[in-house]
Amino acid sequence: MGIGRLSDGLAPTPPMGWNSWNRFGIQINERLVLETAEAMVESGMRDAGYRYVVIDDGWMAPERDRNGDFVADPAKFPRGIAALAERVHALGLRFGIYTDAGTRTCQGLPASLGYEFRDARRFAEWGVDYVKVDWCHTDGLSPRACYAKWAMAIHAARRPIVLSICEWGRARPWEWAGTLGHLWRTCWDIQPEWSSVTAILDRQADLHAYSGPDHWNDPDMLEVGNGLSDGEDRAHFALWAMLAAPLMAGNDLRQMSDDVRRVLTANEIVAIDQDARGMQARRIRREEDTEVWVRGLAGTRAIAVALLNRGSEDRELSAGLDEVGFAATDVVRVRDLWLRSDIGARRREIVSTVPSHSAAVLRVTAY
């Protein structure tokens, strides 16, 4: 299958994590990044399943050294990489970092197009963990050849590398960036309004086949905190965890409120993204602004279901055990995963009330 088809063990389940680029854009230093580990160490989302805290675009200076290697922006990092993912490791966490595989990175920093090896190397050096490789300034470039590149480059500076493929679903990555990446993004950039989250979630639909341990289908990093409602908050990342999407969060985690780190550390919720059989969920009904996904979990005829009200109203929601791949005669044990508590034995039929813009979770488990 080639240089680094991903049985490797580095991503057996979703990476999670953190990342700049949705909460701080270019706007990022070295306080920043070492104030986020510690607040991911304090909130207790490295002990929910956290572990990557990733510099996106704006780490670099505007050019290269004499000898072509990358340069960290001495004004915004002014210990070097190195010694900023060695303080990061002391956290008892990983560290992540970007660049971009075309002329110049999304922002017009230098990018990696005919320094690959150099570069992979130079991140290996450093103690990097993760690299997202992005795709801006890509004109006339094949991505498939591109991350092959990346591949190769990768295994050749031997350090565990996980990569982030981010060519946005263009080339329908998930068709053969499984040999290649650990995680490709199937679609543009998540913004933080539901109508993105939704449309991006449509986007997931059919992609269920092609994702699985040490391959993820990514539909871009949370948005959590940043904005939508507690409801969107906790729709749009209930949705991420049945995708078993990488979980990688992009708010404030220095000053974010009760709330929002109740969403990002709900270990039942996280429990079904992690899940070892690494099932991404289908949608088996959709009606008017009502959906209903499913995904297979490991252990004995266990299911998660999905119950999302995208409407403007607070809806009563169902699915037939027979929709969800039980036999009707059936009786089933039901847990609400964001209420924590056990609904108790069903027949036919599970039910739940669902706000607007929100969605249950339930695992529903055979007698």
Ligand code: GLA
Given for the second form:
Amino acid sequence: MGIGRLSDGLAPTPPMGWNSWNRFGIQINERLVLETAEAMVESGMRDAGYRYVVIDDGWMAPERDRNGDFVADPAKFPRGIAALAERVHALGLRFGIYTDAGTRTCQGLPASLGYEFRDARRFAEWGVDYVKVDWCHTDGLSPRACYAKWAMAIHAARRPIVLSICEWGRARPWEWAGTLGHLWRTCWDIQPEWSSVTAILDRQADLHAYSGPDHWNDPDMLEVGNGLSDGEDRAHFALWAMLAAPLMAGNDLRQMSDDVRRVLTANEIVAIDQDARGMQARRIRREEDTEVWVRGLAGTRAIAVALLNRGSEDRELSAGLDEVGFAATDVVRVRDLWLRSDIGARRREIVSTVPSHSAAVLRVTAY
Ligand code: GLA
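And the form predicted together with alpha-D-galactopyranose, for comparison with the form predicted on its own?
Full complex below, order starting with the chain above.
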């Protein structure tokens, strides 16, 4: 494995999908996964770009088998993981799974320390396309060495598998994980609360230089649909898209409201996340309750601007064209991506009224 970023083409844009953890914890089973995969298709999420259906902690039986192989919990997954992956694949989706780099998972189940090659081989045999490797019960271990071993194990298993590094940002993974995996957590676990979303957001502001095609900062999975207000869901989703974050839905796809579905399938916001240039947004202005985030997009002189209102009152927010990278005298074209409507030509500044705890996203192009 050479020095430099991964460039195997497995995650040219941030991975999108669903993960069981945020909403279901360890209460997962075969039926939930299949119904979720079906809902992903029926809701339009697959067409919007969501691909990976990932089971998190809690899928494994309490002990490995006599050969040392992982076994799925027979009560939760009676037909086994390979059969499940096959059914997920048949829906045009990909299948992901979870393990932990240490001696036990965060829920105390068997983990992979010393079994990396065996487990990667088994995952490959099962048809796994994505592996999240967590960091509980790793006392004294070097994250860099452990994840390097995982990268080698996956390579040896000879199946294209996305590696999701879940070390919570403790050992500055943005400085080393890009050579080993496709995404790495930058922070502690998200909660379905506004204060958690904004605290995580603050942690991402200095990390924009580290992210790009095949190596993404991961500010954790989505809490859209898990109890935030509609405006908060929009702000959370919009800012994760600005950050070029992996978009892993974490709600119950089988019974989401139309509002939640509209957020998750907002094509023009998803397009920002998935922009081919893969440039994570920078926060260019921060006042007490308001922020301006900007990211460059593929194409000539195109950018996305997010105007975030963290305060408790609706606000008219603006950004000067010279602040976001144009000349003040330029004439630009502005489109509101939540409203899916062209605002028209603007000079000097762009303006939007943003509800409390919400964010507008504007696409700005030079004429
Ligand atoms: C850690 C991870 C979470 C989730 C749980 C499972 O807390 O950060 O994303 O995987 O473990 O136990």
